[in-house]
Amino acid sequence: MIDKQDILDAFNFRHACKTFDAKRKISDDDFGFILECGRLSPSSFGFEPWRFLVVQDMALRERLRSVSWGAQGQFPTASHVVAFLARKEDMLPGSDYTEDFMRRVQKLSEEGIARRHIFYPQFHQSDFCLDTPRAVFDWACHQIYIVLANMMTAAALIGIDSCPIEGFSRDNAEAVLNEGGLLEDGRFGLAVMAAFGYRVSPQPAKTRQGMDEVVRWT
């Protein structure tokens, strides 16, 4: 297993990297193991309500940042960008997604399908109150936050860099998105993106509270 200590260390590797050194690339073993590491990740009901859409495309990257006012240095230095993108009605109960993917992915036993039927409508119904589309898809976005944290820490683990961003107009960025159709009529709503590469600038000092203020035992 890999020393605790090592694991601290890439926690205070890691910080918001504004800037990246545009003349290193991020090799295709490295990122391969970034996004397995997201790919990996635990989601509510093992549903994956998400999708990685990795911009290379710089003038793609061009045209985010133009409506982006919190990427502005990563966009056109970072050597890997990612939108992570949220399913939203695919995550509605008896939908063709979730139905499908119990079957094919999952591979639950029609007696573990039929507890699903019971258990997923009582969660958006009563327990958590998805009640409405926003709230369906706050949900995902929520998920997939997990993806990015471990996403940015695997990268921290290798001596990669990153920056995770929501300084962005959703509904500009998402018509971006929507003109090269990869949003899929709909299907998906943008939750947040990152940038990924090489720091160019020294780590500012990483600044927390203490343990004492954060943690309350009972």
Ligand SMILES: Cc1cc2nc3c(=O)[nH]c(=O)nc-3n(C[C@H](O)[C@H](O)[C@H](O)COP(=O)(O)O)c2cc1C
Contents of the next structure:
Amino acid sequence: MIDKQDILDAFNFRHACKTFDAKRKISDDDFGFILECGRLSPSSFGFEPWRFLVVQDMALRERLRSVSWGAQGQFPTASHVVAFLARKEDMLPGSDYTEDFMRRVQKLSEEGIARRHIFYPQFHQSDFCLDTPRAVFDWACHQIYIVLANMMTAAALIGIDSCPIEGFSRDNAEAVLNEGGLLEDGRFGLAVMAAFGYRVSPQPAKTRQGMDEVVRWT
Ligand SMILES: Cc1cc2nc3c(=O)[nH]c(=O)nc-3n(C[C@H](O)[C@H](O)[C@H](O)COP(=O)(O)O)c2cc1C
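If the structure you just shared is the form predicted alone, then what does the corresponding form predicted together with this ligand look like?
Below is the whole assembly, all chains and molecules, this chain first.
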């Protein structure tokens, strides 16, 4: 087991790094570890509504930066940038994606699939009211933020810095990605991005509400 203090140290070490040391690259082994921690993240019904697009093409990064006010220092200096893509219509009940996923990835029995055919549409229609394309996309995005958090924490645990990036125009960033066919004709949308690398400056003091402000016990 990992020592609790080591985990807390990693949470305190992690900060939203604004500029990275452009000369330092994350090793393939370390970045593979970070991606693996993302891949192992949980998802609703286990359907993994995501793709992790690692943007190492500096020209593409620069184009994304031009529509990302929140990534001005990060994108040119980060060792690795990830654009987290969310599936759209693929997440609808009865889609080819979910049908194939249940059989090929989850290896569900025919009885298990039959149960899913009842519960998954019910979840969409009444439990969570995923009744518009936007609601479905947002639901996929929520799940991707778990991946994002896991990858940032994994990075911090091995001394690697990161920054979550939501400071972009979604329409414009998707247009950039679309030009390269990276959204597969609207099959994916852009949920959030993140930069990874090594800090150049010390992090500012952490500010957080006290435990008594954020937690209520009943
Ligand atoms: C979803 C999300 C999106 C964020 N987007 C940006 C961003 O675009 N640019 C940036 O510099 N920081 C971004 N941040 C970082 C936050 O500003 C930062 O996490 C917060 O101020 C707390 O500081 P700390 O992470 O250094 O502890 C984002 C954080 C989250 C969780």
